[in-house]
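In the block that follows, a single chain appears as C-alpha cells, in the form predicted alone.
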Amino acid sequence: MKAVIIVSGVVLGLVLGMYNGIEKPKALWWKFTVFFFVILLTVLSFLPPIAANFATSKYLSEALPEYNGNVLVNIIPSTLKFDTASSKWVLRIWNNVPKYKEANLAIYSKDLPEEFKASASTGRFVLKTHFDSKKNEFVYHSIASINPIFTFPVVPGLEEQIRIMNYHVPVAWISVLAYLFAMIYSISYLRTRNMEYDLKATAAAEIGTIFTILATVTGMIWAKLNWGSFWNWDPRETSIFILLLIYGAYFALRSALENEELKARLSSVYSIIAFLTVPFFVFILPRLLTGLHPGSVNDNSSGPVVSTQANTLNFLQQITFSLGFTSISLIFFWMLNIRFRMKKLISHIY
C-alpha cells in the first residue's frame, strides 16, 4: 500500500505537469491547483506533531535519540502496581546506559509488561518518565498516546527531522527527471535540428541543476541534524557533487561557443552522455559503498522510505510524502514552461 500511495503522487504530478505541454502558458485552474497542492504539503508537513500533541511531540523528540528499548531499559517487576489513591501506576525503570542518566526517557508500549498495557487501554503509547537521582532509577510520570490520525510516527534517531523528507526526496527525484527531459529534448534536436528542442533541453538542464542544488542543501541540513556536520563526504553527497560538476561543464561548454547551431549540436551530444552518469551516481554508486545515508551497503534499516517495518511511515506521512512528489513535480513543470517561453522570446528578439 505504501508503494501504491507514493507512486500515485509521482504519476499525478507527471500527468498534471505535462498536461497541455510546456509551449503554452498554463491555464488559471492549473496554477490554482499548484498553489493548492503546495499549501496542503506545507500544512501537512509542519502542522501534525509526532505524538498526540505538540508538548508530547517535543518531549519525544528530546527523549528518543538513538533509543532502543530492548537494550537500554528494564521494567522493575516489583514496582508494577496501580495506586488507587493517585489513580496512577507505580512503575520504575532501570537504565544501564550512563549517557541517559539525569535525563528524561520515553519507552514504547511494546517494551512494557502485558499487565500494564492491558490496564492502560490507550492503544499505542509511550511512557513519559523522569530520573530519580536518589534511587538511581527512572520513575513513571504519565502516558503519552502516539500516532493518532493526524500525527507523524515516532522514528527513533530522526524525530522531527523526518519532516524534511517530504521535500528532500521529491527535490532529488525532480533533478533526475529534469536531466532526463534534457536528454530527451537533446535527442529530439539531433533528429530534427529544430532549435526549440535545444531551448527546451537547456531549460530542463538549468532547472535540473537548481533542484540538484536544493537536494544538496536539504541533504546537508539533514546531515547536520542526524550526522553532526553539514558535509561528511558520504558516497551520496560525493556523487551529487560530481553530478553538479558534470552539468556545470555542460553550461561552460554552451557559454564557450558563439555559433548557435554548433552550440546546440555539441551540447546535445554532451547532454546525452551526461545523463548516462545520472542513474549511476544517484541510484547505483551510493548503494555499492559504505556510507551514512539510508540505502548504503552497510545500512540494515534501508531508511524510512523503502523500509518494510510497520509504522515507519504512518498513513498520514505516506500521503504527505506522496503529495511532496506531486507538488514539487508541478513546480518543476511550471518553471520549465516559463523558462522555455523566456528563452524562445529572447531568441526571437536576437
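C-alpha atoms forming the largest set that superposes within 1.5 Å between two forms make up the rigid core. Since the structure is predicted, the reported quantities are computational estimates derived from the model, not experimental observations. Residue numbers count along the first chain shown, from 1. What changes on going to the form predicted in complex with the partner chain:
Taking the rigid core as fixed, one finds a CA shift for T277 smaller than 2 Å between the two forms.
Once both forms are fitted on their rigid core, the CA atom of K224 lies less than 2 Å apart between the two forms. Core-aligned CA deviation for N53 between the two forms: 2 Å or greater.
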Given for the second form:
Amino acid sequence: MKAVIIVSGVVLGLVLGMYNGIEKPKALWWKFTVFFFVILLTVLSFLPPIAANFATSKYLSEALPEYNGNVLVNIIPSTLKFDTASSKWVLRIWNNVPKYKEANLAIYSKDLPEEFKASASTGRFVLKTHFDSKKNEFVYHSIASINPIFTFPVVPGLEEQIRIMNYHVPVAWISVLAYLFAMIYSISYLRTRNMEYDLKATAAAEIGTIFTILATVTGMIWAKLNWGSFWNWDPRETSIFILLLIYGAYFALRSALENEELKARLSSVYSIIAFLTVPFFVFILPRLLTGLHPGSVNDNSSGPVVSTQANTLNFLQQITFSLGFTSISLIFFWMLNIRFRMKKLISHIY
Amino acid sequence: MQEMMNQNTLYIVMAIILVIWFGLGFYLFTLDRKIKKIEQSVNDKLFDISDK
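Moving on from the form predicted alone, kindly provide the form predicted in complex with the partner chain as a structure.
Following is the full complex, with the preceding chain placed first.
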C-alpha cells in the first residue's frame, strides 16, 4: 500500500507536469494546480503533531533514560481517581495498537490539569510523557496538542525531523529525473540535429543541478540535526558531490566552445555518458557501502520509506510524502518550461 | 508574545515557508507572463520579416 501511494505521487507529478509539453506556455489552471499542491504539502507537513503509539513510546523510554516524548492517547474520564498514598492522579488511557491497547497514565500533581476534567474535551490528546517500566505506567509531563485531527508517527531517531523527509527526498529524486530528461533530450538532439532539443537538454541539466544543490543543502541541515555535523563523507554525500563535479564539467564544456553546432554535439554526448553514472551514484553505490543514510549495509533496517513494515509511516505521512513528489515534480516542470522558453527567445535574438 | 512564539514554533516555521512559497509563486507567475509577452512580440516580428 505504501509503495502504491508513493509511486502514484511520482506518476501524478510526471503526468501532470508533462501535460501539454514543455514548449508551450502552461495554462492558468495548471499553474494554480501547482500552487495548490505546494501549499497542501506545506500545510500537511507542518500542521500535524508528531505522536508515538504506546509500544513505540515504551520502547524509546526503556532505550533512552531521559526520554520525554509525544504519545497519542485517548482518555477514559470515568476511570479518573486520586491515589492518596503516592499523591497522584491515575487515569486509564487507550490507543489503536492491538497488542498494547490500554495503559495507565499517572499525573504527579495535586491539581488535575483543566483539560483532563470530564466534558472539557473529547478526550484525545498528544501528551508529553515517559514510560515508567517499574510502575508500569505512563508519567504525564505536559499537553502538546488537544484533539489533533491527524498525527505523524514517531520514527525512532527522527522524531520532528521526519518533516524534512517530505522535501529532501523528492528534491533528490527530481535531480535524478532532471538529469534523465537532459539525457533523453540529448539523444533526441543527436538523432534529429534539431537545436531545440539542445536547448531543452541544457535547461534540464541546469535545473537538475539546482535541485542537486538543494538536495545537498537540505541534507546538510538534516545531517547536522541527526548525525552531528554538516558534512560526514557518507557514501551518498560523497556520490552527490562527485555528481555535482560531473555536471559542473558539463557546463564547463559548454562554455568553452564557441561553435553552437559543436557545442550542442559534444555536450549531448557528454550528457548521455554523464547520466550513465547517475543510477550507480544514487541508487547502487550508497547501498553497497557502510554509511549513515538509511539503506546502507550496516543499517539493520532499510529506513522508514523503503521498509516493508507497513506501520513505520502512517497513512497521512505516506500521503504527504507522496504529495512531496507531486509538488516538487510540478515545480520542476514549471521551471523547465520557463527556462526552455527563455533560452529559445535568446536563441531568436542572437 | 514570547510565550506564544515558544509554544507554536512549528506553526511559525510553517507560516514562514508559506510566505516563501507565495513569494516564489508570484515571481514565477510574473516571469511566465513577461516571457509570454516577449514570445508574442518576437513571433510578430518574425512574421513581419517573412511577409516582406
